[in-house]
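Taking the form predicted alone, here's one chain by itself in structure tokens.
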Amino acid sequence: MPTTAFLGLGAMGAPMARRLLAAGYPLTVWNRTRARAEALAADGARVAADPADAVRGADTVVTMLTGPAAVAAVADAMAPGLRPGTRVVEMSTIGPAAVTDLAARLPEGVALVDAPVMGSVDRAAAGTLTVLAGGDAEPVAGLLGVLGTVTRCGPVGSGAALKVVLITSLIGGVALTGAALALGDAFGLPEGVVRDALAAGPLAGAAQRAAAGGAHYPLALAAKDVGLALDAADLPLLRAVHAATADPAAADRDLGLLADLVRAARPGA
């Protein structure tokens, strides 16, 4: 098993790291809040003092962080511990521009694979994520396979780009589900009838996600991800979805609430 470092143990990173430990990977972990890393020590992980300590001697480094700024900061902090031949697997949602920036920050001889995931906390724990891999993912195919099903997207950056496309379509679909429910209200249709029809129609996946109880994808992260899309293409529909996700009072609430927010925003609702 390749020696592996895992940096970033938030809601998604912690269950992913546990999957690797359960599969037998020798794992060193680091998190900005040390208590999150120490929670994995009982499962056999070594807790590192800092990012450079975490990656020193590692064959593979996995990063699962909140966004582009966090990835850039951790990349600079871990760079002194990286050695030629190490593979960095960047699994955060940061967009292709930030992946290009990350590649420039890594020392010479360190390979980069961008492999963001689709799926929330429940699927991370079950190992059923969809992994969108850009770059030469073959050397880390075994590790990625422990986390879910791997889709090869193309060169470095293509996984990050496809993740932005897919996550934006999901967020937009949840918002559209809320709009459809609001339209049903305007027509006086029973809510159950509308929800059942949506669940059987082209918005089935979005309607299901709007009602998901075991997932947790905070609206603050959804707003960040739609912002990545707007950086690439300033589309009016994306601006409206971004505005709907940007309620600071609901920042920590799950994406499913977005449907309720859109529904409640109808005049007279």
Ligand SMILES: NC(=O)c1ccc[n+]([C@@H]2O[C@H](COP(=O)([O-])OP(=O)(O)OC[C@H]3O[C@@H](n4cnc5c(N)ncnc54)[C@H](OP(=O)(O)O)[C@@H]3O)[C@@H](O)[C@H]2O)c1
Contents of the next structure:
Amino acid sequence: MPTTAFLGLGAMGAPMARRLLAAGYPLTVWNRTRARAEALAADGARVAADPADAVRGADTVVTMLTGPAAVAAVADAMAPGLRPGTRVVEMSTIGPAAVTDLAARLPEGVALVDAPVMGSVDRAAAGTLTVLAGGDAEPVAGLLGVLGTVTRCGPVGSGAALKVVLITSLIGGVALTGAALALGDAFGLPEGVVRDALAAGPLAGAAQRAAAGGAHYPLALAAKDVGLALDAADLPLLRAVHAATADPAAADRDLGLLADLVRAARPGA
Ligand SMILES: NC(=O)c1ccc[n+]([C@@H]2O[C@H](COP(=O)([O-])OP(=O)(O)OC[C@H]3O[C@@H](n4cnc5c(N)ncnc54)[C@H](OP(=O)(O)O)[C@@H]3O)[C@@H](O)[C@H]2O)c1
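In place of the form predicted alone, the structure of the form predicted together with the ligand is requested.
Let's see the whole complex now, leading with the same chain.
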């Protein structure tokens, strides 16, 4: 079993790290808020004092952090502890530009795989995430397989790029589900009839996600992810979706609420 460090034990990172511990990986963990790391000590994790301490001697380093700024900060903090031959597996949603930035922050001889995931906290705990891997993921195929099903996307950065494409389409689909429900309201159609038809129609995945329980993907993260898309391409439709996700009062609420927000925002509703 490769010696592994896991940095970032938030809503996604903690259940992912627990799966690795359950699968027998010797795991050192670090989290900015130390209490979240200490919660994994009972599962057999060693709790590191700082990022450099966490990665010292590790074969594989997994990062699961909020976004580009957090990844850059943690990369700089762990760099002194990294040695040539270590493989960094970056699993946060940060987009390809931040992956390039991360590669430049790593010491020479440290390999990088970008491996962001589709699926929320429920699938993280179940080990059924979809892992979108860019770069040479073969040496970490076993580790990634504990977390979910791996799709090889191409060179370094391609996993991060495909993740932004997929998550943006999901967020847009949930927003469109809200618009479709508003249209059903305008026509006076029964809500149940509209929801059932949407769940069986071309927007099925998004309509089901809008009504899903068990997921916790806060709208603040959705706004960050649509922002990553808008950094790469100016798409007016996504600008409207971004505005809909950026409601500070709903920042901690799951993506599903977005359909309700769009539905309720219909002028004259
Ligand atoms: N939630 C989902 O359903 C979901 C699904 C797929 C992908 N993702 C992506 O996965 C990543 C993690 O999401 P999450 O839901 O686990 O988020 P989260 O619960 O908010 O956790 C964020 C983690 O990043 C750490 N962090 C933030 N800023 C930092 C900084 N400046 N320096 C060091 N650590 C920092 C946090 O540490 P503290 O504990 O100290 O705050 C925490 O460990 C994000 O990129 C997200 O877009 C999320």
